[in-house]
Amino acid sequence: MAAKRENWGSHIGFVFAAAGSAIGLGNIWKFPYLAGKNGGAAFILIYLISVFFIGLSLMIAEILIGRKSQLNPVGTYRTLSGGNRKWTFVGYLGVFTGFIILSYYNVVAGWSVGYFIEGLRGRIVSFTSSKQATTFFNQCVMNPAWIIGYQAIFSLFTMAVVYFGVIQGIEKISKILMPIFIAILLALVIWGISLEGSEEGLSFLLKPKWSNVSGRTILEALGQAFFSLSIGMGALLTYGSYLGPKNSILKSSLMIVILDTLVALLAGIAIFTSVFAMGFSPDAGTGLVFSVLPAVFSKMPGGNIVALLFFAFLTIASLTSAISLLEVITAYFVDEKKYSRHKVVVIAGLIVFLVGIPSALSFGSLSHVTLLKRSIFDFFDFISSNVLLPIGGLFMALFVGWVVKKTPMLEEFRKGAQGWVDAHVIYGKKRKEKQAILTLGNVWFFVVKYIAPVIILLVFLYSIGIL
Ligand code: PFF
């Protein structure tokens, strides 16, 4: 089976595709609004600690078990556990989580498509005040035809790509897209910093106010690390299953984590310099970015072009993430149930779209419906990022550390690592190089086996008030 599986064209192709999964609405839409809601710098610091101390190690673990099994999440847990049903369940949990996330992800990505079209009609660059921009956003999302229509269009885009097979398509799109997207973000950062009053935004991002930090904040920062890095549900596991043995997973993961974090921080700077300079409130919630940016574009020379480019790229960045979510579901049914890819994509895509409709309507006609004191949309978002993904990550860490065991995992870790460590750590000396890889492997394994599970558990207990 392994020999027949489609493979990435190149190492850098895999990195770009995995970074394409990681970089999306999580960085541009969610990270700024969560940081704004949770008081800025302190949240960002906890987020960065979560990303580099836990996220990176779990990302390596996830890609690694995918490459080892060359299967979808369910098949991976089943095979590597020797057919244990309890562990196989973790794979199912991942597929279920993919369903839930994609259902509301399509809704927000639909806003991006919608804003692109509104941009073509010149309607998102004519605001003279922050209030006008906010009112416009509210009118759009409360209109059922607007919000469901664009949700449907975006769902169709995603289904089309996965329908025709992902590997080469994603690799190509992501390679071209990523550098241009980072360039646009940089332009927005420079513009944001040049605005009068932007210093307040910078200080919001840089000076932590610890008094605002609660158990909830820490859970949200950890959950956001999982969401943004695409870990905990098997998306990167599935991508890892298309990876050959010559590539260093350590090197790939480092690159993905750095790129993802860079984009989130650039988005944060662009948004918060503008938020404060233009009199928005940082804790505006889900609509923050979609209200602030049009107000910024309205003041920029050539703002309409920048707006069009921005929303086009945001749509494509969301697409490369949504594809990875749908691919998890598809790979499961294709590998395990032997359904045809085409059939799975059409049926699963349609169900995901229907499940997402209540989330879409929760901004308008269903706004009075609440679950655990949250709107339907916020409930789905909260449950998936802050409960399902961390639980998936916790089980994965326990699985790698305690079930699969050290020797096979470290062997997999070492595959493809040699040349890279050689060049970067201790040039030339083969024995020392081997030693360095062993040490890095041991540190990684220790974090996965002991530190990550303990921290995830502690954060859970703290956030529900047990500690
Ligand atoms: N990482 C994506 C983002 O930041 O937009 C969202 C996502 C994709 C989450 C894939 C989880 C996943 F498996």
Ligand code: PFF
Contents of the next structure:
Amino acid sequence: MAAKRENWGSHIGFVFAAAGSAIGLGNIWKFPYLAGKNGGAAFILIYLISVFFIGLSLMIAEILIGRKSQLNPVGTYRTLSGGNRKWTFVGYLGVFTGFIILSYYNVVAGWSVGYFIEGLRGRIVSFTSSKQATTFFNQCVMNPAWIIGYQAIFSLFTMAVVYFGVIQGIEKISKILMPIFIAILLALVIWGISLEGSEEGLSFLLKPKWSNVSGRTILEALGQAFFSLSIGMGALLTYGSYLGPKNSILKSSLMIVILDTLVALLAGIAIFTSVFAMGFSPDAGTGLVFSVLPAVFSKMPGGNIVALLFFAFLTIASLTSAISLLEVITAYFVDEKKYSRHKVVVIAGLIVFLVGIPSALSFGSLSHVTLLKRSIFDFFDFISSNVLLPIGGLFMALFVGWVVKKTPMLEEFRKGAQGWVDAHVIYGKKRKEKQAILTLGNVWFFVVKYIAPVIILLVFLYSIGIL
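Switch over from the form predicted in complex with the named molecule to the form predicted on its own, please.
Excluded here are partners and other molecules; the one chain stands alone.
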């Protein structure tokens, strides 16, 4: 079975695809807002420690078990546990989590597509206040034809990419979109910094405010580090299952984490320099992107061009994340049920779209329907982000640290790492190079086995309101 599966055509193709999976809407609006609210550079420092210590270790673990098994999440946990079917539920949890997230993620991503189209029509740069922009946004999302129409368009984009497979679909589009994505982001950063008054936005994001730091700040930084890397939903595991043995998982994971973190920081600079320069408040949270930024663009010289670039940027970030989620579902049915990729993508994509319609309508005709005192959209978001993802990540860490034997995990960790370490160790003695890999592997395994489960548990308890 493994011989028939596709592998990534190139290392950079895998890195771009995996980074695209990790980089999503949360990087663009949530990280900058959390940073500004929780102490600016102080929060960023805590976040960087979290992401390069805990997040990186978990990312390596998830990619590693995917490559080790060369299978989907369900097949991975079944195979590496020696056929213990009690652990396959973690794999099923990953597939289910990806399904749920994609169902409502398509809705939000559809807003990005819709706003890009509205930008082409010149309709999102005609506001004199954020109140007008908010009114326009509410009118859009309460219109069933608008919100479901753009949800359908985005869903078709996602299905089309995954339909053509790993190399001709996911890898090819990632190689095209990620450079465009980075170029747009850099253009937005340069534009934002050039605006008069932008220094206030930089201060909001980058000036350390240690008085704002508390225990809650540390937990929020840890939580953001965990969630921003797409850990626990099976996407990295699935992408890892297409990775060849000659590629260094350590090198790949470092590149992905650096890209993900840089995008979050640069997006914050681009957004908050513009927001402060135009005299708007930064405390709109989730509403910042669709309710405040259009008003910001309206006041900006050349604002329509900036708006088009921004919502193209947002759409690309959404698409690269969505295709990884659909690939998790697709890989399961192709590996386990022997269905053809084309058939799975069409059927699964359609079902995901239909399941997402109640979430879309929860802003309008179904706004009165609540689950656990939340709208349908908010319920799915809460359950997936606050419950399913941390549980999936927790069991993944426990599985790697306590169920699978350490020796085969370290052997997989070292595959492809020797040549990379050879080129980066100053004193090129083979013994020292080998020892460097052994030390890194042992530190990684220790973090995954002992530290990561405790951290994830604390984040989980905080996210559901117990801490």
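Note that the structure is predicted; figures quoted are calculated from it, not measured. Positions refer to the first chain, counted from 1. Under this definition, the rigid core comprises the largest set of C-alpha atoms superposing within 1.5 Å between the forms.
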{"query": "Threshold 2 Å Cα movement between the two forms at L389, rigid core reference", "finding": "no"}
{"query": "Core-aligned CA displacement of S69 at least 2 Å between the two forms", "finding": "no"}
{"query": "Threshold 2 Å Cα movement between the two forms at I60, rigid core reference", "finding": "no"}
